[in-house]
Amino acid sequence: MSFDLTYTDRQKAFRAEVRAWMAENVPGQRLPSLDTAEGFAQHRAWERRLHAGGWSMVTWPRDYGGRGCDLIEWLIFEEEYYRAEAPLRVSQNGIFLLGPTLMEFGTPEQKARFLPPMANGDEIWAQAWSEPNAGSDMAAIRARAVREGDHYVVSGQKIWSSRAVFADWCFGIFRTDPASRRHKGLSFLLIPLSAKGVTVRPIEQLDGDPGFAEIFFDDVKVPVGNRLGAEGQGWSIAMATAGFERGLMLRSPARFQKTAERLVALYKSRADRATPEAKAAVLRAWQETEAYCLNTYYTASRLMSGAAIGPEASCNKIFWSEMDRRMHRAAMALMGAFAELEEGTPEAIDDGRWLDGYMFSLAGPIYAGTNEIQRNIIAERCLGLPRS
């Protein structure tokens, strides 16, 4: 399949409109970390401002708070968003992961109930995937949901839930058939974190911020109407959500192209002390981000022609997560001892942003399904190799 790399007049006009809005609205100063209460509140306010301008989720239908754009326009929007250095999206679990899942599997009532407050920042969502002793092996989950009439009674524990301390709702899969094994007998539930019986316990990161949390469910009553899809269909729906996460929308190429641009600028400012290895790492970073961009445009074109994201999404996830880690390692090497200076330190290069980015890049091969799991998926489902 071929695709046209030339922007149309309509796409050029759309880019100009995005750029003008960002120029007028992006905060002049970086917001505090969204892993803090203050930062989370400010990022939620930013989500509301985006929504008021019609830029919260450009690909969604207008009835649900979107703009009705296609995927190429979404890529253009993302390029302008990162070009303007706009704040990180605190609602990404909702708008990029659960939102598309609701579009595909939700009832009309569920779409009308959940999508608008997700788009305008009134309800922020957290993932409830991982469990103790299960990790990225989602088929090994043990949290249960026992049906009693018109509701489920949910019990169990989830862990490593990003920003669940401040979020309003969580989504996850729970075992609704107690006799089932592995990926059988699971159902996809939407649960308010304010429900009676829910306890959210923060997990401090290395910097002390509560970026993660454990979620405990102690006989929590969840209406059957909060189940997405049929009972027992949870695994296939969760795999669709994971496909959105690994395949296209969670990590747009613009994010990494902006990092590569900053890396090139950093190299130029320190070229007199850079090693040949550092120069090669910067060059590789630029090449890889451009390749990732072209591949994403190709994927978007395929999807717009009716194709679907399959297990090859795992290749995508491995590529962007390892590329991001390499770029930040190259930056740390270029800065030498200055790399250890945190935000707010007068001598810190780029106000310590490289250190923050490096710390986050280390998590890339783990979240959204570890890269080891992704390699197993590629081996079994793409290459047809036997299970180990």
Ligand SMILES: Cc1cc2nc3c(=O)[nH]c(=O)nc-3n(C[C@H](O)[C@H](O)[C@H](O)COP(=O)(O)OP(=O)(O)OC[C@H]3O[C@@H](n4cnc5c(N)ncnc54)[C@H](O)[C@@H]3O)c2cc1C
Second form
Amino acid sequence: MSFDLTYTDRQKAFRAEVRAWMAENVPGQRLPSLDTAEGFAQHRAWERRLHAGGWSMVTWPRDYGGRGCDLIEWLIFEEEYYRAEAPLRVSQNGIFLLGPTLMEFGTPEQKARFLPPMANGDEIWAQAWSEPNAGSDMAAIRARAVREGDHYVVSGQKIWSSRAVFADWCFGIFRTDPASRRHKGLSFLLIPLSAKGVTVRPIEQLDGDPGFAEIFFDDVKVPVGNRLGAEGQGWSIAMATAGFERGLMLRSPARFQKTAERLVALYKSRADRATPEAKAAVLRAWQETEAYCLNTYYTASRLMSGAAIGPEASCNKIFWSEMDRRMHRAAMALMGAFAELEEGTPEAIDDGRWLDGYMFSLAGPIYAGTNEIQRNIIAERCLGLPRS
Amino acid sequence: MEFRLSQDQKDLVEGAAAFFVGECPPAVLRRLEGGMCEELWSKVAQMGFLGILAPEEVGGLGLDLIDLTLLVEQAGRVALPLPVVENAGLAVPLLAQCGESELLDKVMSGSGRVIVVHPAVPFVNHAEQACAAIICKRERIGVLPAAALRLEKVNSIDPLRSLSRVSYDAWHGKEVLVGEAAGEMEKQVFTRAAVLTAAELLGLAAGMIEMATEYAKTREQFGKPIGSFQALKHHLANAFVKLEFARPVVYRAAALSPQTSKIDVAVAHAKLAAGDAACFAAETAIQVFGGMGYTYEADLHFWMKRVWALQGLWGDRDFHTSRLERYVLADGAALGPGQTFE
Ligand SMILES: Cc1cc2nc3c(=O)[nH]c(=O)nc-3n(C[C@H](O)[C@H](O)[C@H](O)COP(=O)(O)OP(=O)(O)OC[C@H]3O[C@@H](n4cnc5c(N)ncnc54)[C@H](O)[C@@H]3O)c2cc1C
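Hand over the structure of the form predicted in complex with the named molecule; the form predicted on its own is what we had up.
Whole complex next, starting from this chain.
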């Protein structure tokens, strides 16, 4: 039977188990933003609690602190996670992106060294891809890593690194062959942000918090053992990581379904402002989040039966980011004059969460590869149109 | 939980695609215009396609609505101008259920066609050559011989649809279902028809995206294929994304049993999503074709016009939107994470 759209008893039992644990453990109060020192610390504490409960990364093998769950169980877990309004994952770069990359490309020693502290919140990771002159054109990166015996000497600059201000480590690609151009001669390195010669300069985001940072490397010594994969193989590993980011893991449907549910509630609470456009936007939100969920289960089922995710991961990224922006825009319209009120203002609807969410939704079409770049990928790799 | 095509289904899709592309290239559409291609119809019957939903005991393939959905999607890709949905999707299961074996054999073998007259559809496609009509009313379902029907021709913008207003004076035929059972059946006919129409819309969208993509690879302006220009790439990518996200919505609706509490909203969602994807693909395709797209000479128009026709059939946008609205805005509606499946 290939179409069985009901959960098995085992899956239902798993859901019940997650639900019970979340009900006991999810903090009753919303944590402060993870882009502040205090919020970051509280989120790290939450990661530790999740880990202690065995819920840090359910799809990982047990040896690394996981439960060996399959993708459907992972989706169920995510549904219960967002249903319980549990905090955002401050460890997301590690657990969703570097983690799967390490499992695929890491040596046994690297996996043993890096995965457990990633799962338990002891080491939180930042991504260091972008450079001031290598954003969309990531192959233009210039930050260098020069081999000297058993280590590399790293110099150069990265930028827009989310949570680097508070994180412990970063991963990214660096030019290990000085004579190389574009995609060649790059290597994937794991670098502690506490290393000598690393300077992290915070950059305030739209909301005024230091959500990302510039990272300067000034002759930083990085052991060769911190290289993931072979020297010069950095680009293809980075593309695999980007695939995880655009594909399933970064944005599970539950997050958006929760937003759509909240939007319906907001619409009902603002009956006086319920214009036909508002109603249409609310119905659209439900349909799109539902479609996104169906698409994700469809993909997960295929992956579980041995298929690989291809360039269509770019479709996902476009779909969720633009849907999220539309939902938040609709909420802003429904709130009218209350839309501008910040968290902490007594009159702020939902304590300013829609405003936060709206600002963050504007970043969705930019990070993880802008949507323009994703459209190019779809046109060239899914449809086979010629390169410009 | 398992939501993917089986190997058999992938084979079905592949086989159907090859068959339709081979037997129904645009040249066939051009030759037909308004008529009915009997030769093509009997080939479709020979493939067993018309008996997909009929049990094996009566000579059908004993497959389910998902299989037929996949088939109809492939039929849509070539804008197949045949009433497959009406016969394979609506008439066949109805006749099988009511034990109308003689008519059933006729339909499955391709030697006779049946029309379905249902309150949701004011004009009936290909009624002229039908040998019988199944009349669906809320309280009774019956079979009328063609002789008892009066047909008045109406013109569709789709040159490959041949529409009639169908009426009959009295109930000369045979009642096959009455009362509650008839009401239930009438609803099921509607559900199946809406899902299959959505599937055809998906196929039409895919066909138009393919056609426009091919054109964009060969047509040159400024010394290069127009498909190398980013503006066009992005138009086509947008159409592709919409289609990719409509497909599982339609498959889900096809996979739900008609008794599920969510069936109506799932079907409404399917029809809306597929309709949107198809309209968007049509508008994108004509833009990619430029002036050529605005002609009768380009094949594109067959696909576009079918989309316009199917949009309003088996529940138009308003109808399905209000079903959806009733569900989403109901007090205590089961929305949010974890509510998509049971
Ligand atoms: C909230 C947020 C978090 C981020 N976190 C991280 C992080 O943790 N680590 C990290 O390394 N980076 C991070 N980024 C950086 C992000 O990946 C880049 O901003 C993104 O890749 C775009 O690069 P850019 O900013 O240099 O813009 P540019 O490349 O300068 O692009 C500007 C505009 O031009 C368009 N454009 C550029 N090239 C093309 C083209 N070929 N065709 C069509 N349009 C084009 C872009 O789509 C965009 O609209 C983050 C960004 C944001 C907003």
